[in-house]
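In the block that follows, a single chain appears as structure tokens, in the form predicted alone.
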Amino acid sequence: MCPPDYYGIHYSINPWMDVARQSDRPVALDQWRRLHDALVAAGARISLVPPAEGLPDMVFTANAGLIYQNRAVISHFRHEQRQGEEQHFRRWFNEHGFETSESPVDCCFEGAGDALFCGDTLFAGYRQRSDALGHQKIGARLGVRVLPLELVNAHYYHLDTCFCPLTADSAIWFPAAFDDYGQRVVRDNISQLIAVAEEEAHSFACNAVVVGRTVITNTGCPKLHADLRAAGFTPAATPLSEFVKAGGSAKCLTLRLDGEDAAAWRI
């Protein structure tokens, strides 16, 4: 994670920010300790990048790489405003042990926001940040079989904004986010999905972190968790509406280093 110290919204990159709308930074860093409390006492322990001033998106470390093993595939955002973030993360992998590669070159990548791992599967967003043929790439370098879903919607302009991996065979999903190949390619390969409603889609809902069986989301999710309980997990919400006025909630706010429970490689 990275501390809130220079978030805000000072720039327009997805349709959910806004420069006229404002964070509070107050309570921004309230709700960032709440969900650092919150994974912690689900069985995480956290690992802090320090923030960089100029850089107030870079609190969404899930978009730093993609993490295999013990390897960091650095990415390369589509924006410039978020492109001074990528020496940041290279830095802090390097001096935590990660062995790290670049990008595929002329190919826009955006790390764990846009490719996660379900099973042995590497399932991947792409049109609206990431680049489909690099990540083909990055699959062919890492040896996993890559899935590549079109993501239809701009306000779901990451993978990690309509589609969490539970478990190696379960996930949560959004699918009007997909388009109908996409969707049918999620169908085919999850045997069991859970549907997010629009409304709560809308409030971050699959933008969740999990930790076990534990499953953190924003609040304003009720449906999505009696259907989590009624899966056998175990629901917790933690208000976040501060980070979703950038186009962001947990799962943008962490980066998984160990792999995601979801993930067949996880050590």
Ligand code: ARG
Second form
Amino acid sequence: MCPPDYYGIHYSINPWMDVARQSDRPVALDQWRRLHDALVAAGARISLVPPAEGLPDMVFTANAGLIYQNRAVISHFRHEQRQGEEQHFRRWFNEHGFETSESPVDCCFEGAGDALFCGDTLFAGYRQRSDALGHQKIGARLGVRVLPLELVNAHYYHLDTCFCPLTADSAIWFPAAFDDYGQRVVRDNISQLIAVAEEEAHSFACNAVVVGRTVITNTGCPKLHADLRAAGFTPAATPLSEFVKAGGSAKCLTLRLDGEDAAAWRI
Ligand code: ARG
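With the form predicted alone already on screen, would you show the form predicted together with arginine (ARG)?
First the chain shown before, then all remaining chains and molecules of the complex.
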């Protein structure tokens, strides 16, 4: 995670962001701290990357890169407002024992925001932020199967805003964020799917952090939480309104360094 010292709405690069609707600094700090503590309570150990002044979105560490075993593929952001983060994340990964590699040349790639393992497959969102070709090149580099999913709704501009693997064969998703073909790909490849309602998708229900059987989301997702309980998970809600103002929530604020629970390579 990255502490929100320099967090704020300083520009607008997605439909959630409006510089006239500023985040409340003390509230944001408190919400970030509560998410941190909820993760620790769920059994996670947290490493921090130092925040950098002038990079307000650096709190969204899901976008630092893609982790595969001891490797980190460093992101290359679509928008120049976030490109300054790349050097900070690259340095952190290098200093913490990861073997780093760069995003494919001429491709944008926004890390675990757009590339999520479910089982042995890397599900990869493209069009809004990451490029389809880059995903395929990264899949070839890592030797994993990639299923590209086109993201058709600007509000769900990263895959992790509308899709969250829970285990190797189950996931949360918001079907309307995908076209018909993408919906078919998800249905044909993941046997247990929990669909979220539009109003809960809008509360970032899909932007969940999975730690074992605990699933942490923003508040305002009661239907999803009931479905998760029925499926044997333990949902937890923590308020993240100040980060939703930037188009992010629980999952965006974290990067799993030891592999997601749903990833076959870590199981
Ligand atoms: N303001 C950030 C952006 O638009 C939010 C990033 C959210 N991160 C995520 N993994 N969905 O890039």
